[in-house]
Amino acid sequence: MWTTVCELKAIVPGTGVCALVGDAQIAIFRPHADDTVYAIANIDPFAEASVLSRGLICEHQGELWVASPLKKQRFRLRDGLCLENRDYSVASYAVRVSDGRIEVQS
């Protein structure tokens, strides 16, 4: 089933926003002016905090990663990896734009 979260439009290239989707909060992210999104788990596993949609998105070996604010660990985005500690990866989620729309599949 998939669930929409926003506009593609309310996202500015570049940034993250948090979306409750069922009752997961779900950090979604458009890195570029296109229509590509991702889509993680928004809770910071080394802080227990809800800020990952918040993080900074960089580059790092050719992937794309989200730096959490506050400790600063990196998360892959297609997949929710840690860079830092595999052992505190987060949850990756299908994430689509449909006529505009982001869509996260639950």
The other form holds:
Amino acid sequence: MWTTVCELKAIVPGTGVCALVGDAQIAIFRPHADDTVYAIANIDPFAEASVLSRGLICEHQGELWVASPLKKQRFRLRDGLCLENRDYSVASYAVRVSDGRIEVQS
Amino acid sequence: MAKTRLIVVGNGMVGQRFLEELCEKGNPAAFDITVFCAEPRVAYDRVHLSSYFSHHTDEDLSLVKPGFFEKYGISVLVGEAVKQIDTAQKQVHSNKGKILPYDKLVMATGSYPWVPPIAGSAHHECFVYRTIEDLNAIESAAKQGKSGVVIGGGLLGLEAAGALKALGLDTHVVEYAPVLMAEQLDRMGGEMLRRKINSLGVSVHTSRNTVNIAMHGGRTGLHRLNFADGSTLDTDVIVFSTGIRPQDTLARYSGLFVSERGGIVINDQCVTSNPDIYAIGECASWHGQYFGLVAPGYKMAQVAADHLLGRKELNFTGADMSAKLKLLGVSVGSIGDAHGRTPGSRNYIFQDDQAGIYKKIVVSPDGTKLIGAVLVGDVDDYGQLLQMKLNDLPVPEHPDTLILPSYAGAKPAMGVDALPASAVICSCFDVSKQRIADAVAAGCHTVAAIKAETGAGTGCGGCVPLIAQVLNAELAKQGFEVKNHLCEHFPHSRQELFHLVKVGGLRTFGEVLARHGHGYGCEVCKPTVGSILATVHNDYILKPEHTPLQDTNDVFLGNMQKDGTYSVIPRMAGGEVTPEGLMTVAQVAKDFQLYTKITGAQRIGLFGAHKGDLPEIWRRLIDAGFETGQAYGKSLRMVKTCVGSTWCRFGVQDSVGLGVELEHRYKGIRTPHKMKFGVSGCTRECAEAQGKDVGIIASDAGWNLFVGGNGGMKPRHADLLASDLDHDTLLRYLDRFLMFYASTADKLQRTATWLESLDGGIDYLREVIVDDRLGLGAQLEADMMEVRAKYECEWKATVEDTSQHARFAHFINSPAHDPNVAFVPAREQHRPASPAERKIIPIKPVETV
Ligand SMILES: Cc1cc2nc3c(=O)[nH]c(=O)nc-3n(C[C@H](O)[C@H](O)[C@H](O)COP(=O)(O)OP(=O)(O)OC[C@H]3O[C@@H](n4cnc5c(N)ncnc54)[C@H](O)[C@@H]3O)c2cc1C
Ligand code: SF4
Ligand code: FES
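Now show me the form predicted in complex with its partner chain; what you just gave was the form predicted alone.
What follows is the whole complex; the chain from before opens it.
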């Protein structure tokens, strides 16, 4: 099921936001000033705190990640893989932009 | 303050080095310096004296940088000697009748060649080998003659023999002992040297005791040397090289203590028996020993200058007398206990008569350490062996492999990596491995560049192979981990980028990345560039183009806590807060259910604020007159103050007043890392200012400024940058210091590590900040003024710009608070629930007003 969460332009390019979809906190990132968006779980699995949407988007190994604002572990935007320890990878969600609005599948 | 009148007696190699140490690394303005220079020219390089015959100009040998004396207002009396020091009146009398008063005096009179009392040694054609005048005299005598004899087969004698040979004379060396260079070489080494020298056409006569020199006037020479064994030797020119003696006559006459074996007695600080008089170089005697090499003299020059400047940190601790020379084209090296005199020591010897090579190492009785070495004919191993001895490195299991030729295989490579960073690579100029590594890191990628930058290798030259090794090792290291580069996206150090941003007038991360980097950027370069942009332009940090660069702390203008909530810390400059302010803080804390605590930085912290509540919390604080304390930013956090003279009965200055002023002056300026200041009202130092990045301690005459201190993980005491400053000078130096730090430090480098990484450390920093040697002062001050002018309270701007507020909501699509934040009671307040606790507490968002 696709849920509309917000307008694309509500996200400052280069940053992320957190959306409440059902019971889930989902971090949605917009790395560039276009309509590329990614969605992964918002909970940092190391601290179990809802913070990933507030991390810095970074590029390593030719891919985009978000660095947790708490202790800087990195999670791959496209699938939630944790670079430091794959046992701590987080869920990822299908996400799309339609009609200027961001929709997440849950 | 009246200047200290300083007289330096002697302008030889060490005297000149002393002046450089004092003026270039110290504080020349505090001194009024007069130098007596008995020779008809100012200091020159005596070590390379022999090259005078090939170059023939004394300028080539000069040790005085052009304009040096003028630059520091030093008056030099060339050709004028001190003939008496009146220590009671504290004045000196010169041979030209001048009388000059002094406060401090430095003796650097060197030594004189000692000529044994042999009948006939005062003949016209008998010379010594010490000054350019001596060389001129020898040269003109050589033009008339055919043959020459050097009496004395030590290091200097062989050097003189080389000169006579080069002047075209049939050359002989006469030595009293059975071997050449008896000081430095063992018997077999001396024997090998003698054979090599003989083969070069210089006749060596050992075990010859010269009893007199007769005028001969025959065809075989002007003079005849008669030896004790009845043999004779005829020659035209005679050069005595029978040892040197410290030039301590003047000191004797002036009542200074002089050692039994000669030399002015000094202590570890190079102070003589008179507390106002220092002695340095070959004229000085330390623990009954004098040093006939230049390196120990240079060390003394450093120590004396340091002591005179009141720093009193350095001590003279003796010197290593190892030496490497090329005599008559034969390389010779001698290290430590060359004779193996240490009881029980073990010798390992390699000899190759065909190639004329002799090598010996002396190893400690337990076989673990190298204690001495002799090398003749092949000194390639000198640097390694010397370092091995100086640094007590372990010798390999088979020590002889150290000196076996490489074709014997398995030569252990010590490798410069084994050397500690503090290892002195160049003893002539006291240059450590670290210093060379720093020079390489700073871009010196050739031996020549390192020489120019550090002076290493420009003395005896013995260390050059080792410099090359350090250079290569450092370059190799850089090739692997290019350690200065910010990250994979920027092939530049933070310092370079700072410069590029400033010069290029770049204003956004996008521009910087496009011009100087590549890719998308990462968690390292984004905040670093963000901080650089902030320092250079001091723009509102939350402009949309800047937000993606900032750590979350900066994005939401609060320090994120472990549960995702934020702390709220208003500025309480200098630790001052009014009762009304306290009431507002208390009310806000109650209304938003914030845990309240005095922080380590003399202010009140409110913890556990929901992101969404931040704008409202800050609106109320700002309405009450507070502003952001920037507890989240890499910038000046606070100025800790003691109560100071306004209340404290010991205080001599108003530390709180100054602290408040400084906090307001520098608030909001982004720096490579956070900064803390401290101001104490007297030397009791209740504000612990010396543990801060900037520490200011009141003195009776003003303020003493310390920098580079740190508490935290790696405590460091701050270094004194300048003392007794008046208020305006203090601010000026601080402006310069902060800007210089902001523009040159590496990413996330606190002032303490930055200072330690500066080549030359605090002395260099003092040159930049106080002496303005780089001429940057005015620019740094202007830059500081510019960023200061742009200060605005980020929270005020954010509160006023309501379009920003939406960003603070936890969910983009719901007004709810973060359901994952929960508290449990603790000591009458509350703390974040642990994840385990959170699972059992029913989640109940905190109510807000
Ligand atoms: C040929 C030669 C080769 C050398 N090779 C080496 C080497 O390879 N390695 C090494 O380490 N060392 C070497 N040395 C030794 C080195 O030159 C000395 O260690 C060094 O010069 C000592 O410096 P100094 O300032 O103490 O004395 P000096 O350089 O001798 O300076 C003393 C100065 O004080 C002046 N003076 C004395 N009395 C008075 C007075 N009353 N008033 C005014 N002025 C006065 C003297 O005229 C002289 O100019 C060599 C020396 C010679 C001569
Ligand atoms: S440092 Fe001096 S002035 Fe300040 S509180 Fe301590 S004793 Fe008083
Ligand atoms: S050791 Fe003499 S120049 Fe370096």
